[in-house]
Amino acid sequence: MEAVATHCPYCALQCAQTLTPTPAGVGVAGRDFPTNRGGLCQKGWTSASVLRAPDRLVTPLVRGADGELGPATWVEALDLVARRFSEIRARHGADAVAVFGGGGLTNEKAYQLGKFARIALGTANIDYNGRFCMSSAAAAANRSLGVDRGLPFPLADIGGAAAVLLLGSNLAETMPPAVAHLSGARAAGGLVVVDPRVSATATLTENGQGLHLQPVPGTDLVVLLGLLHVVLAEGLADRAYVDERTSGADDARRLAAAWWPERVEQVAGVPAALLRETARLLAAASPSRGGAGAYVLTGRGVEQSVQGTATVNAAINLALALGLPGRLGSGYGAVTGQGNGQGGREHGQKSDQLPGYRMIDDPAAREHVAAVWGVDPATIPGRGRPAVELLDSLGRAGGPRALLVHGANLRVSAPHSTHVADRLDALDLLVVCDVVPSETAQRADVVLPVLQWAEEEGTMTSLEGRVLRRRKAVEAPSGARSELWVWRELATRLGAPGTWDTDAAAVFDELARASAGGRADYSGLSHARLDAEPDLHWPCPATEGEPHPGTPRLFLDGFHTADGRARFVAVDDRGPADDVRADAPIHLVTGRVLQHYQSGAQTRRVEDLVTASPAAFVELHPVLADRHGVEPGDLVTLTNARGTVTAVARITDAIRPDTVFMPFHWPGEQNVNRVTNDATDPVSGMPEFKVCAVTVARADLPAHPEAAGPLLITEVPA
């Protein structure tokens, strides 16, 4: 049996393996590779697992009159699903059939689901679960740099620099093998954390080796402005980049302008030194005056918020300033979540765009894709609704009376998780592929089972827009089939134009026809190519000559707008839409554990990691503990508008007293998600995840009235 080379399932860094097949089961072994160097985290190394999940589903499901899930052959779903579309069109129009998809999606796949919805079904309304993770910092990039690619540069020139400045990303936790490119910052005393939290990525600051800023919660905008003001006031910007390189930087000086430590510390509560501290530190590090390169990076901290982009843009500004972008061994970048969020967005899941990055709204975009497709550019339909409101539609007037879900665990995932669920349940049919029964596959119509990571060929998209082949290692059980096979069988019954192909090489090479030209180009790519020199970014178009060598760092010669300049966006604070009040007096935050990624589906089903983390915390200050007769180990009840979730409580002095945290991997009373606030960000559409307003109770006592003022705390206790 032959050891095969591949990459991890889960997220964004898409750490390098080899699987080798063995009558026992998969052995799973770190290979080395720039992002990951041989390492891997512990999602890593069971990864395997998932591929002997004792529920793998291996046959369809349909629900019976009796209302229960029971087995069919695939023909019998398969005509259903059809049968049912067909009559959903025709009673309520094309857009009354819509898709979700995932940012765990092959390339391949993604592209093809875009077709699918857009020329098959004929509907506007697709949008995927990357609306709720790299929304906002695409938006930001578009607008500021002209193109959007999470990390615009390799993950190993980070180490090189000797500061980075890290805003909403617990990178111990979450990208546990990428803390080694942060060991240079380190080691110069200049690696910055933004976190309300003590985190794992916090606590790498201590010793010396670099500064941990512990703000209010939703107040990361604020401090974006001050750092700006700081490095504008003491002549820190690097003024012939900015004159030579940027455009609008007298607007955002302006607003920055009336943010001045001393006011930046009353609202967010980071000292008014510390923030001086943290300017002069970045500034010491830039290109401009002599240093070893300086990064600012974002994650979803700071940008699943109603000003998500909004702050991305400050920090980009913040970045701009100081002269970094389309500097060797400096930048700004995004710390994409997803396995393939890149990718996924890039070739037609997002409801406004088309394969290649193009917007589905520009007539040249529509008229080139629509040639690759074989189809009348009139018939790809306009944009679509985004995830938070497309999901608000379902099953209401004039919304969707179908939905067909792929990679995706709304259930759990989805802000307001209660309201979700029941607009699920008033669907007409909920069609779900997947490979283990999530708790959106438990309340289907119809369950597909298809294929997982080890068990199919595709091509991923990592954080860096480095194009990685994903490669088959073992047999899938002989019920589930691939997704691509899925949407041809499907596209037959339903008569749809155009070919539909279930090899994965040549989907690639449609994908790539159709990205050419686009501000993602993967023309010159083929899975042989990528075979062949697995190091290649994009974007990499086709060329008459020597092939084109991939672009590992964009923006050195020039940004991807119109007149070559990157541009300041002003923006100002406008606080989160849902903060603390008497009703609700206290900041809840949520995030990841190493053990576990996104809903769950997968890792719950891992024995290794549910033993290490069985369960969903409350993470409470001893000072709100006390205040609310809280012992470690007591069940927590976190209670707003939205509903209630309960959790045990941990009692930590790693978290600001007026603050608690609860991870979001777990369903039912657990799933956090039932309280987080489905508000969005107006540019981005990405709903505001990480920070809103409850009230804290032990879940065997009402809430006292002494407890529910609120904890007026503008600065952490040292």
Second form
Amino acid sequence: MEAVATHCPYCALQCAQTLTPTPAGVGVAGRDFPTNRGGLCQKGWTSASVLRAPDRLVTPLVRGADGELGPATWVEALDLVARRFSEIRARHGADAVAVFGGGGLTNEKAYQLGKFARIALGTANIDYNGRFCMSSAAAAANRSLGVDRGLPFPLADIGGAAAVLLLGSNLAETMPPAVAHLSGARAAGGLVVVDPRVSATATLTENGQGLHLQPVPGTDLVVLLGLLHVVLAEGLADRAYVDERTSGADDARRLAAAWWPERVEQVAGVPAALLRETARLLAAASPSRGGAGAYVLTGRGVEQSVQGTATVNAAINLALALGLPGRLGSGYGAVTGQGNGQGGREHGQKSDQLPGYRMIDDPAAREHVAAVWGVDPATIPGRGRPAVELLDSLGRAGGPRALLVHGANLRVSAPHSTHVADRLDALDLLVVCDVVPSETAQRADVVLPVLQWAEEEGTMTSLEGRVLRRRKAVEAPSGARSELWVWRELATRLGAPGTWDTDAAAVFDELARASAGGRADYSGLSHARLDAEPDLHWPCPATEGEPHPGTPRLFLDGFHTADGRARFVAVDDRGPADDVRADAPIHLVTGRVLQHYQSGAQTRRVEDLVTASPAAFVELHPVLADRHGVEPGDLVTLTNARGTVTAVARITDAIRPDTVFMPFHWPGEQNVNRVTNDATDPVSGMPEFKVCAVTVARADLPAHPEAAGPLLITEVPA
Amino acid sequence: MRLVVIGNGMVGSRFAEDVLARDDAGKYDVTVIGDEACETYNRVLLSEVVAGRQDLAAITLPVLAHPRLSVLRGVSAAAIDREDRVVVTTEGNRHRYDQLVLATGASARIPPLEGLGLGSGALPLGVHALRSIDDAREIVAATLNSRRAVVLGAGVLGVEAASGLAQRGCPVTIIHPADALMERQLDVSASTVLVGAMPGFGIHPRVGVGAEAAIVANGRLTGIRLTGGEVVESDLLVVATGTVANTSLAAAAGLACERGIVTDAGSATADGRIFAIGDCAQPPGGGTGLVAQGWDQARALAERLTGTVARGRAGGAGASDVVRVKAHGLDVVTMGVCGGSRPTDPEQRTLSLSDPAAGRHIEVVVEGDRLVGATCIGAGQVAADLVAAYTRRTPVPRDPAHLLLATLSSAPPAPSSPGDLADDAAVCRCNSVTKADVARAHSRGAHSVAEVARETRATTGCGGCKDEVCGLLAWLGSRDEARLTATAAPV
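Okay, that was the form predicted on its own. Show me the form predicted together with its partner chain next.
Once more the chain from above appears, this time first in line as the rest of the complex follows.
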């Protein structure tokens, strides 16, 4: 096969790659593109290794009478799944079969999965792991800007700005090639990073390249209220912009008025002088004051909170006061995390949405989508339960009895994961589609082997709303099948209405029609057009004559609200759900390391990555380590009411003494989600991954690094 | 239910908002009676207005618009008729209440100083308190022509006012009769450090000296005579000698008043229908004069009246006894156990670091494994960290002396030469490439950045390590050359 131009399988930056199949395997090289400029991180360079994972799933598996997963034919497995789904539906109602999707699925698959749930299963209960990822940013952007596109401008625009306020994002580890776009702000001394850790990204502010604010975990909203306070108090706001392009400024001002910098300092631990300096730096870079431009960007660090939506709205309020959104060279954006975290939330796998970013309880939306699907609008179910609630309801009275999982490894990635594991175990039927035996697949009743990124065609929508083509470079192992095929087979067996194409280009065309007129309108796009024009951002509606050029920059002429104005949303601080207290006096924050992605199901199978980053660890400050008699390399346990997690100590003063950090890519004893909090944001349903309270102790056991196990591969019979 | 609030200041207005935000059942109609004609404003920030750091307009608090809230501005309550449950205004209007909340605040205490015309109610020209937005406006206007300002009283507000005046470019003398500035918060050694720092910010402190008289000519201030007879010439005097709770309305209605309106821990007076919050109140532990306490009382009372509990951050308003002076350059933070007059407690350890030449003084008080008090002058981030530890009661380090210093930057000193770099030091973080990896590539003939990138992938992630790779290649090249030279040298 020839060299194929495609994009990386991992994060939302979707770095451009060239894949060259050779007899020895698939060669990977970076490809020049405006986002990654030819760069790849170690995950991208080594991505082809997963194609040859020794435990790659190549045959359906069915749990037998002996309780073990054993190989089955596709017909056996699909017949079984369809029969059990039908039985459960007949006995407990259609909502008793639930679906859990993923932000790594292509647009075509996200679309088809949502459709499969609604008209093949007839269930309201579909949600996806993007609920853990982008839901707070999405909810906040929708209520303020009228539409949710992570970056409503091309990433490269950021390069021209003199100031970038980056809240809760560790770009330098999570999407390294993106760092190049911060060089303009760094050269101007204008990169401001807000993170309780001196993260790799925070170090980019050193040597006069910017400022690092190191707040107490769970106080980001307070920091933002304080910044807005200073902007308003010192007359730094863009008054003309606020008057002409926004509404609701007074209510936001009323709440920010109570957060003068000295009060913020008391709650957030960020010196008042640093807050003032930050606000002035942002203002000086803002267009109304003749600056070169300023951006406010948020990441999961501030969004994965019970007040995540409020925090993002506070960030947007600050950007609005400075007159940034909808201006060339300035703006607000959320840095999307998962590979198709953007597209995954637009095409209908969210519990409250239909394709085109339509709301499921909007009658016009239902009518439009029903026409595309060829069904009666009345047959489309209503709003389902959002992820945390859905998972909690599994196997309970009135809750789902069966779950179909695509592109998610819930046993590792869900908050309070031991509880989620219990709920999964309480199901009558768990069906997992995956490429490797993930921790979730290993406990499933039926495992269906599906395709990897280099084995399939499709599209992904990157963090900047650009629709990218994913292309097939190699043949899949003979036993694996496309999910599009799996759903067609199941839909047929279930006697579902509608058409079930297995060709991604055809599914895309249907998706495009379903999205027409919606907030995320793809109707002017097709695989053929995207092959010819790799630079198209949605919305891109179908047109009569000249094709629509796509929309790299939103809001230049107005916001997508009813009156065209961006809304200040009045928000105030309530604090985290699980704050430190006498019996849990230390904050725990979680995050990623460069070498691993999400639950690690893929990256823990890549030797180079495992060598560089073999196991989970607990970062703790020397003062805290000293207090607990912990030496580097000791095993440390973190405990709270939800559970205990154990990992090796890494002692560093790059973290606050009142806080410990753990990455979340590992299963079992090392799985930090055993203790993270599943309390959710009332608006978005986002769980509070990013802050909870724990006790720290040295594990009594001697450290056994090998027990931490670098490569966790379970043999699965072929 | 009719809920009447007397006082539309920071605490009264906040209380009305807190009640309505929690009153989903629509149980209350709220009437707020405030004697100031202007919009509610942030009194805490008046010293910022004096300093020119905040616009007057920017400190107004936009009013909540709510169908069940009516706010009467420029209206004074004249009497409370507890029998009929009516508040009578000076205009004679009657407002019936089912529950009444007094948030009447406090007034500036004017000391009985000769020349201040105590009792006449009118201060001489050039003499101001700093309690209202009008005071701030007048002081700002007065600074335009003032040759020297005097601040009487160096409590928190006095220090903030002096700093504000100094920032306006006005030379300032601050007079304080006690032996320490802010003596409720600072002991003599802490005060001495603050005294030493003040001249650098245009403030001339006179500690341990009181004022004897205001010298007034033609109804206008010309100077202050100190105890001992010395005269400080001045045309602007800001009096910051404490406050007096506004209790007359409550006292006239027969409610118990001492330093303030006496309440229980739930802000209730002996009349179960009447409550007092903020600076006018005297709860069991006494009032702190800090807005945080008033806001905590407002929230707690709103929850009590509406029967709701909303999730809120512990110490969300800032712990009730953390004092943070808002003064440009003068960084003073205290909390809990502090000040010179505190009793010694054998359970407590007190550790301090004093660095007067650098304007720094830090004292921490530890009991068990908790921080129970601290005094910080010029401590920057350390003070912010101590507040976080104090308000959240996080455990202190095994050796509490670690509380006194910020940890040093995590960045190790950059090696002076690539040769000093350890072999396993990461050169390219994005691709896990070490110095040894680059050296290996170099030995295999990779002599340019592009060649090293091809061999090792270094520089192909974020690109931030290009300079380091260049430096490393140069070093490797010269090392090889030196070896070659050494080999080739005649024996």
